[in-house]
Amino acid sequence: MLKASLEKTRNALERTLDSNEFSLKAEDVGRIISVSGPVAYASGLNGVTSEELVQAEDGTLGIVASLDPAKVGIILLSTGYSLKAGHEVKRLGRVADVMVGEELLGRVIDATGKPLDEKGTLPHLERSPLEHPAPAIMERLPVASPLETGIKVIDALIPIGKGQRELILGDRQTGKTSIALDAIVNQKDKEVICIYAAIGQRESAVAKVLHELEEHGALAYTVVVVSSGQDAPGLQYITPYAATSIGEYFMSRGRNVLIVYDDLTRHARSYREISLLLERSPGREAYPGDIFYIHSRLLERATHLRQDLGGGSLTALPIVETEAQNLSAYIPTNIISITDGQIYLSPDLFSKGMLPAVDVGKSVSRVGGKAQKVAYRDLVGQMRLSYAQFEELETFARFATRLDDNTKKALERGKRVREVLRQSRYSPLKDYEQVAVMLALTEGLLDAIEVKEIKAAEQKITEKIFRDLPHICQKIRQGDKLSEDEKAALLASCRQAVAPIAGTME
């Protein structure tokens, strides 16, 4: 009896057996050698890849970065205090990669795809490599369609087309940071996605960042990838360009991206402390000799791709920081050479109150009238230059004891076409409007105003073209070209909306 129990134990044993599959698999496992703050040098991992992501079995993620015989280097992407030699480390079977999916926007994450809100955990979502090869010039269209800031000065004489980059710069607290939250503003019910890329920042500007976003309503329609001041320089190096493969994911599906990189003068630092403790050789300022690179093969991923491709767009402002208005510093110097053109802030003019300070005559956007609305291009040609004159003239006239009477009628001009480009933050202007002010603008409807008056005259105007004109300002929406008769309508209500103001001067 007892032989027979055992073989039927034998049997059920034997059936079970049969009935599961057992798979053998082979796994790349390393060992620390050294950790150096936020590098880590392995042995063992013979076939790991370059940027391949690797494992420390205390969960320390990691980017392989350099492959020597004898070692490889690994980029950690945490501060790696409970990460020492001896550890193992093992291959994931994949580069680095970060979440993408409509199901980001409105959400704040890291590089690696983790949560950074309040919102719970994201979705099971799909994977995109950080590293894109950029398009290839014959699957990109030329820059023509209009990115709109609602900021006058930029909008009318320093035109950002989609599909451009454009670099903002500047010293520290000129409002470098404003002019693109502005941007990102003023997207709203324009089908734009935007993402915010926080590289580097301080936790409490981030989070100030965040509630200006939600207060305006523009949070909805962006991502925030935020690396702080805090976490490792590897997690701040990879922030823009998982930032990007986001962006990417929406421009493939034929999306219009704008997305702002906060700031790259802070990704170089850490791209440089990474480099040395990784023992290649400094260059100019300690930098590695791929720092150019690393920004280039990052901001050419931005374009406006072919209608067969998806026709999306990707729009990048990068922000650098200079130091006492040093134009011709090494990553300045750098990212201006990729760039399509550079938006300059002033230290002085923002000292003066003169915001946003736009340094109009060291300021230029390279694809220029090409990406403006023809009802711009018509009344702004000559405004770029003459008000550069009037910077310039400024400057001479106080030396001056007597001016004649051109000069002081051009010195009036450029302080009212001062005073029409200031602007104050989250007060974006639409086109229409825009167009209606610097209309009566260059042709002297305010020069018989006072400057403190201007703004109360710009009110007026905008409030009165939209109740009187909606026909003029849906045809400038559109793009379409004024015919002379419209522009004279136009200009005949500027006139009737200054004319209280002008009279009371008088």
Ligand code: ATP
Given for the second form:
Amino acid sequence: MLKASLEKTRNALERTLDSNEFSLKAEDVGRIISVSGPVAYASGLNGVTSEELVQAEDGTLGIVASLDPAKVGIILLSTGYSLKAGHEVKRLGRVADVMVGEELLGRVIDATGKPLDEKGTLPHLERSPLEHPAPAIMERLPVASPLETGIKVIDALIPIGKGQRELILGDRQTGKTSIALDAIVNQKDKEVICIYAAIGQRESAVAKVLHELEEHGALAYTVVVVSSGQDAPGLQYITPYAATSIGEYFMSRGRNVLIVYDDLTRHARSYREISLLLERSPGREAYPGDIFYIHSRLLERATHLRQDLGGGSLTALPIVETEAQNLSAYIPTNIISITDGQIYLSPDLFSKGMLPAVDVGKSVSRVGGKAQKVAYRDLVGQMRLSYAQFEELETFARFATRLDDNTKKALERGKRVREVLRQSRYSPLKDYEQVAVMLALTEGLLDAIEVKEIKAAEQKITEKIFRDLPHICQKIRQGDKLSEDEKAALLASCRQAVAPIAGTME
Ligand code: ATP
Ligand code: MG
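What would the structure be for the form predicted in complex with the ligand, given that what you showed me was the form predicted alone?
Following is the full complex, with the preceding chain placed first.
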């Protein structure tokens, strides 16, 4: 009896010893020496590597940013006030990373992967490092297919291609976020995954964006990565990298991705704050010397991959806020030089109600017409130049008393172009609708219509065109060139559409 009981106890003891409960685990542990706001210094932590994640005993996460024999500089990812000198801090044995996967679609997370919405916890997902080398030149394809925003002034005059980096910049409240959101909303049913990275924004502004995405059915194909202005500068700093890693996950699976960084000015400010506290020497405007490098490293990750690598693409729309229209400040000039073009939003146009307030003269897409569908490119090839000429002519004509007929005509046409380029929010136009309207415009159909009636005429055209000529619309959509007959048919349909309005004018 006693023997059996002893045997039982022994078995139980053996089982316990075999289980992991008592196994030895070596941990590299250090101690916090000092905490100064968003950064901390620690001693110990032998063998720690740069960008490795560490965790303090109060749960605060950090990223190793500087390695000194005497102390390790750590960027803190939360502004917990509980972290104190003397606390233990341990290595987590992996570099900073983020969760990636299909399950993130429709979700709102922070850069550490914590869900911020009320849709419950996320399942266990694959992780990908925040920093990732950009694809090599040989792995990339030239930018050649359009990423349509549905905004006429952009698709016609500053076309964006898949894999391109196009900067949106302008002063406060000039409609920067609106352009990016309209572009996201326009990707519905286009097989493009969108990622919106909100960096250091007001919480109310983020809530507004989320509401708008939800309302327009765009959240389902979008991942929102958020850090608000109240979050730790460290968290704000890693937000665009986390968003890009999530984007790369989809790109590496052959998908097209559109990523918006809203905005990199705030990102630069949070990096400046961290760098100053890490005792790095400040350069121009007190930004650290490597600010250019950190942004170029981020934006270099946008590309179009070769077909044998899946053919996916990552198109980046970074946003930058200017102050008093100063494009030559440090951060704007840096990012202008890194990107493939910029969309400049002017507060003057905004205050005149010329929305979207795109200043065509100061905006450019260096990829240009290559990223436009053939039928569209044929139509608007000359438009940019003639529109710029019109703007100058208009300024000049204010002082002239007598104008010759040609000048008058050019002015009247220019006013109509401007009216067509005006567009309210969330009213994206399909490619064939844009082609039809631009055809009517360039062929002079709209010249007989009063400027205030232009919007109505435009609506008549877009309502009618697909009903009348679905096969031509299909051709435009596929990127085919239109024959002369097809163009004539399109024009005839436009003429019929605007006839009632043009009729009342005459
Ligand atoms: P911030 O500097 O605060 O980030 P922002 O430059 O991102 O501002 P938005 O928030 O996009 O600007 O837009 C400012 C306001 O202008 C919003 O109320 C928006 O609805 C309005 N707006 C922008 N574009 C248009 C448009 N095309 N038509 C009508 N209203 C517009
Ligand atoms: Mg904004």
